[in-house]
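The chain below stands alone and is given as structure tokens, in the form predicted alone.
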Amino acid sequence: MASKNPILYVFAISHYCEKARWALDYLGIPYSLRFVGPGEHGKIARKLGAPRSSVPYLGVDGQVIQGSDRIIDWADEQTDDVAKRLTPAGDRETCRQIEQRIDDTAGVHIRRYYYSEALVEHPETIRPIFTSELSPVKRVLIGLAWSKIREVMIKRMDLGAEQGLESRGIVERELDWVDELLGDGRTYLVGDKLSRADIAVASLLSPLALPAEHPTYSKMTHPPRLANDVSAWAERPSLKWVREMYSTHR
């Protein structure tokens, strides 16, 4: 391995830091997992010298690698076994096509229809799943300045019921996009194993499938609207196919 002791950093909420895990941990490469409280994690980004302050972000060999997409290319090229790598040489556009879609589109719009209704009207469901990996401390100080933290959050994001609609169809719409993918009956969405498409689906739309396998989102409640549809959308190919992968692969 290039490096070591690679240190990511990430929100146990977020599915984009879940995709990045889950690549890290299929490919075998040695991390610590650091989990952050939201506002420090812009202090910490900008000590290491990344240009924007999201997670995940993972510090390695004095540089910073920002963004699960570029966390993936990092973890492949440390990878010995060419026919483990998550970017296939044959199928390598089609596969970062599908990722950036749902990178940019699904991932996006899942999280803000998640943070409309829990957010703006549930604050109290959030706080203890941003901070249950972090220390005492860390609790109590992100508990005294959660007014100002969820305020910044849903200006930042733009949430509130009618965003929360709007990002309600697109997801829909995005599903529908993965369930036509899926209507051949293949088993991975690009060749014959498992690629970054399949990683990068099954992550952001593992907040909509809560697979028992999911180290967050299977102990996780959702607020009602959000339930009652996760319910009426469970035996949809798309997300019953989430499921499978996660059973066979994390």
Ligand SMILES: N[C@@H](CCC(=O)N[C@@H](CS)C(=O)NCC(=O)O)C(=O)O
Contents of the next structure:
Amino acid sequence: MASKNPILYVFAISHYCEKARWALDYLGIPYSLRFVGPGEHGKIARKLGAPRSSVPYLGVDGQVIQGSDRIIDWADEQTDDVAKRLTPAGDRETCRQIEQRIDDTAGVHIRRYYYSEALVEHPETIRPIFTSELSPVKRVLIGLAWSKIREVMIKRMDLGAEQGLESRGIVERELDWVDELLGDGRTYLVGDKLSRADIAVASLLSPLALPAEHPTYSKMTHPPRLANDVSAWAERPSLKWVREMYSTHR
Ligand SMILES: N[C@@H](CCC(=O)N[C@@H](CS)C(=O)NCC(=O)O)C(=O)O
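What about the form predicted in complex with the named molecule, after the form predicted alone?
Below is the entire complex, every chain and molecule, led by the chain shown above.
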């Protein structure tokens, strides 16, 4: 494995960042974790030459790799032990299809559903998670800019009561899909070992499963309506499976 001192830039609250982080940890790739604040993340991305502002991105050897899926591609390439790689050669397409669906649908709508209640109605519950790993100075700066940051997030993610309900419906449909995938009693979504499909689905559903091993969400408090749903959904096969994946592999 080449030693390149990669730096992974993340928001503590982001489930996409957790996905990239879990993959690097699982493959045993040495890297430094850099928590960034909202606003700062876009400036660093620009400076590194990333095409977009979104975290996660990985700075490595003067290059930037942006997006949890591309970070997993890169991490697999660094892994000499072919059997450990997260993209099994014969199942690449199936793994990528599952990963893409969860990235583009449940990942986006769990976030919109959560923020539509938490950021709009209980913003004081969000800031501590966003800033938990940042320096005291950065925490103060984010505190000062918080109402602007909140406004931008509400606009960019199209948050609100109706939007939250719409996303909730999509989340339920996507949980049905994962429940069905697991309906034959399989341990892993694809094949007989952990793959990127498992890491993608488990990390992107983790805000609803709150696994004890999650680096951030184990300390998370949900707003009331989401908390009700999360408790009603707790025994769904998909969310039980997420907790199993975390306790076995994270
Ligand atoms: N599909 C992307 C999604 C990344 C994403 O949506 N990141 C959010 C945090 S959860 C973000 O950085 N939002 C702020 C921005 O886009 O500037 C991935 O897998 O990396």
